[in-house]
Structures are given as C-alpha cells and as structure tokens.
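Encoded as structure tokens, the following chain is the form predicted alone, with no partner shown.
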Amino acid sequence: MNTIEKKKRRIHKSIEKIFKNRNSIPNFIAGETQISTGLAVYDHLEINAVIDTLLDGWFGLAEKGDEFEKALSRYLSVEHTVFVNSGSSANLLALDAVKQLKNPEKKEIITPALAFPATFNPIVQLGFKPAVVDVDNTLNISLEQLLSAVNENTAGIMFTHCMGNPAKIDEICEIAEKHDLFIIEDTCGALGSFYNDKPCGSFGTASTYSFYPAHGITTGEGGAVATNDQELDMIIRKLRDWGRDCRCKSNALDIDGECNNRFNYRIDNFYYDHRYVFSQLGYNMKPLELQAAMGIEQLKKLDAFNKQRKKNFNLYKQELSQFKDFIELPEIYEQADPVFFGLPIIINNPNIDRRDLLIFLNRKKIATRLLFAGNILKQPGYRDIECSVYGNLSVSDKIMKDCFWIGIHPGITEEMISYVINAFREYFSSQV
C-alpha cells in the first residue's frame, strides 16, 4: 500500500469514528427534538466516497456518474438512466426530449391539478397546454376525468406517483397506447413503490426521480430521467450538457475520444473538433462527479429505507385510525404497493381547523408540509395560464384546503412516532 492509499486510509477511519460518536448521542428529546418531514439519512460510508472524488481531483461526471446510471438502471429494471442536477431538472429534460422525439402536432397534455411546479411547469415551458383533470381519493390522476380528457389535441399525459401512492399505471398505459399518447411518470417520490409487482417509473415512456434529501435516496441535490428507449436517451444526455453531440465520456484519455473520431468532423467544409459540435438547443443540467459517488452508496441502503418508510407508515395508519372522526389517510390501490414520501392527512370533519392544528404541531417540534401546490390553478403564478379543465376539481380543492402530512422517512423513531400519537390525542381531546 503506497503512502497516498494510508493517508486515505487514515481518513477514512476518522471519518467512521465522527459518526460512530455522534450515533452514540441520544437524538430525541420529547418537546424539544424537531421531528423533520423529511430528513437526509447516511453515514461514514458517503461521506468518504465523496472525499475520495474530492482527492482524486475530478468533479464532472465520470466512472462514478456511469456506475450510479447503471445500478439506477438494475434496480428500476430499465435501460437507460441518465444522472442530472435535480428531478426538476428531469421533468424539463424528459418532456423536452419526447417533444423532440415524437415531433407531436398536438398540443395538449393531460396532468391533475394537484401538482408540485416541477411537474406542471415545464408543460407551459416547452409550448404545451395543460389539459387539467381532477384526482381520486388516493391523490392520483383521476382515471375516470383522464379518459373524460383524451380528444384529437391531446399529446400525452403527465402526472406523479402522489407522495409515492401509486397511480393506476397499467390502465393508465392502455389508455396511451389505444390513442398514441406518450407518458412521463413523475416518480420523484416514490423510488421503491411498485404496482401489479413492477417497479412504479418502468411503465412510461420516460419517467423522473429527484434526489432531494427529503426523498428515498440523496446525493444533496439531484435527479434522474429514465427510459427504454434508446433514442430517446441519446436525446436526453444531449440536452442535459448544453446540446453537445458528442457522447464521449469526458474524462476519456484517449486524445481521438472514445469513438476514435473525435477529430474527423465536419462543419461546412473544415474539420471541428466534436466535442465543441452542438445539435440541440440544450441545458447545463449535469450534476458532480461526488454525487454520483454519494448516490452509489445510498442505492445500497434503498431496500432498508423503503422497509423502514413502510414500517412508520404502518405504525401510523395503525395509531392514527383511533381519531378516525378528524383525519383521514388517502386510499391505496389494491394492486399497489407504495413507499410513501410522506404521510398525507386528510381533516374529514368540518369543526377542526387546519392552521389551528399545525400551529399547535409545530409548537410541539412537529413539522408539517401542506401538499405542495394544492389545486395549482388557484396559487398566484398559475391564474392566467392557458389551459383546459375538464370535469370539476373538487377533490384537489377540498385536498387544498384539508390536508397536510408529516414524516415518516427512516430517521422516524417509534417513540418519536408515539410522542406524535400523543400530541394528536391532546389536541382532538381538546376539540370534544
């Protein structure tokens, strides 16, 4: 072993011992301890692979960024992932290169007006109109308002995995496939959810993910684009580094690249070097090089956290059925089996006020997070949009206005999930 790999080694070791000190410092005190709706869980194991990119001194995307892609890839059961900077990023980048695929004279994308921005934004962004439709009572895209909404303008459909509760994707895909519709499957939230025992984000024609240290896995920041389609990612990693057309690793040492044909390209009648040849309109949405080392170690940790996520899940849905006449959980479909994001409460009965109820939560150190946009028609930005509605949107109103959810990520304890129990208990009591 060389000098360098012992100093590395010596790294490591203290690296492991920062963290085995601060496990061993209880992390909950019952009122004073925030219980986070969200919470990046990783260790000693990360943090080094991300210091030994650091050392090795290269940050763009390289045998990390391809190794991440390709384990993303096993463990969704598709061919092609390509690694970007957020999964905002991933909507943009994934509609952008259908809509460069596919070439679709017609207009029209079907999403449900319960939204995150990332979702329905880039509908607008790329020169589509937003075709809004209601959801059902498990929070996804309403199946019914759905085929309500197919007509002769209509491109495809949009829409989450909401909170990670899977939408009802195989019917979903017969719908797209009697009327030549794409799909993008916005699965930012529900990396390790499943339905009829396929992994939710390997039904579409592409589909996202965002690795925010909220979600199942985290490099910091970050996101995914996923597909079987060949072509379609050629498109797609085009766009995320500027439109550049060479698709040569950029750490190649190779002085001809890769292809061995770097410099044999041709502009009008003189040689350009194919790395500065640009065929897309692109972006700048690669993320580092000491991500994808990070995102590495954190998918080997995904099947625990998903066990962990659907154990507090459990536990709550459990507990929480005693206050069965203030607050509901959204349905599951049968065929489903999610890994929530969050857990989504739904106030069902009209004399408990909602503020009232978080103000008094978040005074107990509980967070709390409305669900995202609500019906996002009625937030500020969004008023004056083009788009078209069809049927009522009565659930993503009365969703809007009555519900919100807290964490269940795996840095939830059962004693912090009790003292959450309890502090319902308190405030129900109080509205008798």
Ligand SMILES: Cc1ncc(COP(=O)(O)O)c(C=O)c1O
Given for the second form:
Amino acid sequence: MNTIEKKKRRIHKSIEKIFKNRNSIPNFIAGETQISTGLAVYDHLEINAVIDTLLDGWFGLAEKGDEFEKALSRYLSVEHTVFVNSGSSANLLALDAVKQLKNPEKKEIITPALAFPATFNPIVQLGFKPAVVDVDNTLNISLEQLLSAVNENTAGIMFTHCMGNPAKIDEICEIAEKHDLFIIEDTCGALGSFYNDKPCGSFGTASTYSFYPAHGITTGEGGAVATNDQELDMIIRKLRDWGRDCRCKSNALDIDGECNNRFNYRIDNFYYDHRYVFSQLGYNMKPLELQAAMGIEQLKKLDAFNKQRKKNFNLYKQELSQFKDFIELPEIYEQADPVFFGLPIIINNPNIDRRDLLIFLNRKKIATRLLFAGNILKQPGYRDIECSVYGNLSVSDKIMKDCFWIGIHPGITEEMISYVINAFREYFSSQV
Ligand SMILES: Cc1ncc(COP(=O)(O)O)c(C=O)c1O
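Right, the form predicted alone is done, so what does the form predicted together with this ligand look like?
Expanding to the full complex; the earlier chain stays at the top.
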C-alpha cells in the first residue's frame, strides 16, 4: 500500500471513530430534543466516500455518477436514470424533454390542485395550461376528475404520489393509453413505495425523485429523472448539461473523446469541437460527483430506512386510532404498499383549531409541516395563473385548512412516537 493509501486509511479510521462516539440519530431527551420532520441519516460510510471523491480531485460527474445512476435504475426497475441537482430540476427537465417527443402540439396538462410548487410550476413555466383537478381521500389525483378533464388539447398528466402514498397508477395508465397522453410521475416523496408489486415511478413516461434530506435517501440536495425511453433519456441528459450534444465524459482522456469523433463534427463548412455543439436549449442542472458518492452509500441503506419508516407508520396508525374523534390518516389504495415521506394527519372535528394544535405541538418540540402549498391556486403567487379548473376542489381546500404532517423518517424512534402520542393525548383531553 502506498503512502497516500495509508493516509487515506487513517482518515477513514478517524471518521469511523467520530461516528462510533456520535450516533447518526441524536439521543432523545423528552421535551428538549426536536422531533424533526426530516433528517439526513448517515454515518462514516457516506463521509468517507465523499472524502475519497474530494481527494481524487474531480468534482464533475464521472464514474461515481454512472455507478449511482445504474444502481438507481436497478432499484427502480427502469432502463435509464439521470442524476440531477434537485427534485425540482428533475420535474422541469422531465416535462421539457417529454413534451418534445409526445403530443408536442397539445397545450394542457392535467394536475391536482393539492401540490408542491415543484410539481405545478414546470407546467406553467414551459408554456402549458394546467387543467386543475381535485384529489380523493388518499390525497392523490381523483380519477373521476381526471377523466372529466381530458379533452382534445390534453398533452399529459403530471401528478405526485402524495407523501409517498401511491396514486391509482394502473387506472391512470389506462386513461393515458386510451387518450394517448404522457404521464409524469412525481415520485419525489415515494422512493420505495410500490403499487401492484411494481415500484412507483416505473409506470409513467418519466418519473422524478428528490434526494433532499426529508426524502427516502439524501445527497444533500439532488434528484433524478427515470425513464424506459432511450431517446427521452438522451434529451434529458442534454438538457441537464446546457443542451450539449456531446455525451462523452468530461474526464475522458482520449483526445478524440470516448466517441472517437470529437474533432469530426461540422457546422456549415467547417469543423467544430463536438463538446461545443449545443442541440437543445438546456440548463445547468448537474450535481457533483461527491453527491453521487454519497448517494451510492445511501441507496445501500434504503431498504433498512424504508423498513423503519413503515414500522413508524404502523405504530402511529395504531396509536393514533384512539383519537379518531379528532383526527384521521389518509386512505390507502388496496394495491398500494406505501413508504410514507411524512405522516399526514387530517383534523376531522370542527372544534379542533389547527393553528392552536400546531403551536402546542411545536412548543413540545414536535415539528410540524403543512401539506405543501395546499390548494396551490389559493397561494398568492398563483392567483393570476391561466388555468382550467374542474370541479370545486373541495378536498384540496379541506386539506389546505385541516391537514398537517409530522416526521416518520428513519431517525424517529419508538420513544419519540410515544412522546408524540402523549402530547396528542394531553391536547385532545383538554378539548373535551
Ligand atoms: C412532491 C415533490 N416534488 C418535488 C419536490 C422538490 O424536490 P427538491 O426539494 O429536491 O427540489 C418536493 C420536495 O419536497 C416534493 O415533495
């Protein structure tokens, strides 16, 4: 072993020691430790992988990027996965690419009102008109409403598996096939959720993922687009990298590039280095190689993380049923096997004031979040959006007014859950 390798080994050992003395999940002190909605759970394995990549001195996506994308494709049961710098970028890239291949002349996209901005915004930003429909009691796009919104201008459907709870994707696919529509599955909060024994995200024309800490795995910031369509994959990659036509690795040492053709490209009657040929109006949405190194390690832990999320969900479901006169959880389709991103709780009693309950929980160090934008059309920045609205969006409105979510991530322990349940008990017993 050379000296550099020996020094690296020493660094690895030191980092490992730090993590031996520091749990990846903080010790819980009731009433003092924040019970968070999201937490990056990692240890020396991720840190050492990142350090190795930093020491290699190459920051742009290279071998680790490839390895992470391949591992993701295997996990998701899809042919191609493109690693990008966030889930929001993934949605923008997916739609920008899909619209070039499918229904380019059509201008409406059906999407639920109950949304996170990153799912809704690309529709408007890319010049489509949102056809806004309601959700059902699983918090997912209502099939009845979806059908009522389909018309000759409909290009596709873009929706979320809300909070990790699978939408009725088999029937959405049937509708899409019948009317020749594309599907973009925002799977940002549903990595590891299944429907009919198939991973969410493996059904649509393209699907998207987020690796921000509250999500299934984390690369700090980060995301991905997955598809089974090779041409789509190529367009997404180009759009991610400024629209660059050349797909050779930027660290390829061969002077002709990996394709052996770098200096043979012609524009008009002269040669032009293929690395500076741009065949798409693209963006820069590239993540870093060190994020890929972290992602590889995180992905190895995903099954264990999801097992813990499911355990937390089941415990909460069982315990919270004692408060059924005050709160309820969303329904789950029979064919769905969800891994919840967070635990959505819906107040079903008119005497419970959400604001008061949330202040009570937060004072007890139980972090809460609202279900993203709620009915996004009610948000100040969206009031003047040109869109078609189908139905009265009453479920989205109810969720906006009466729902919130708490953490269920792998850093949540049984001890924390019993503390949260006691807090709910204290609050609800003071309300009767
Ligand atoms: C459903 C959904 N889509 C997209 C995103 C955006 O992901 P990112 O934060 O990585 O941009 C989020 C983030 O929480 C999300 O919940």
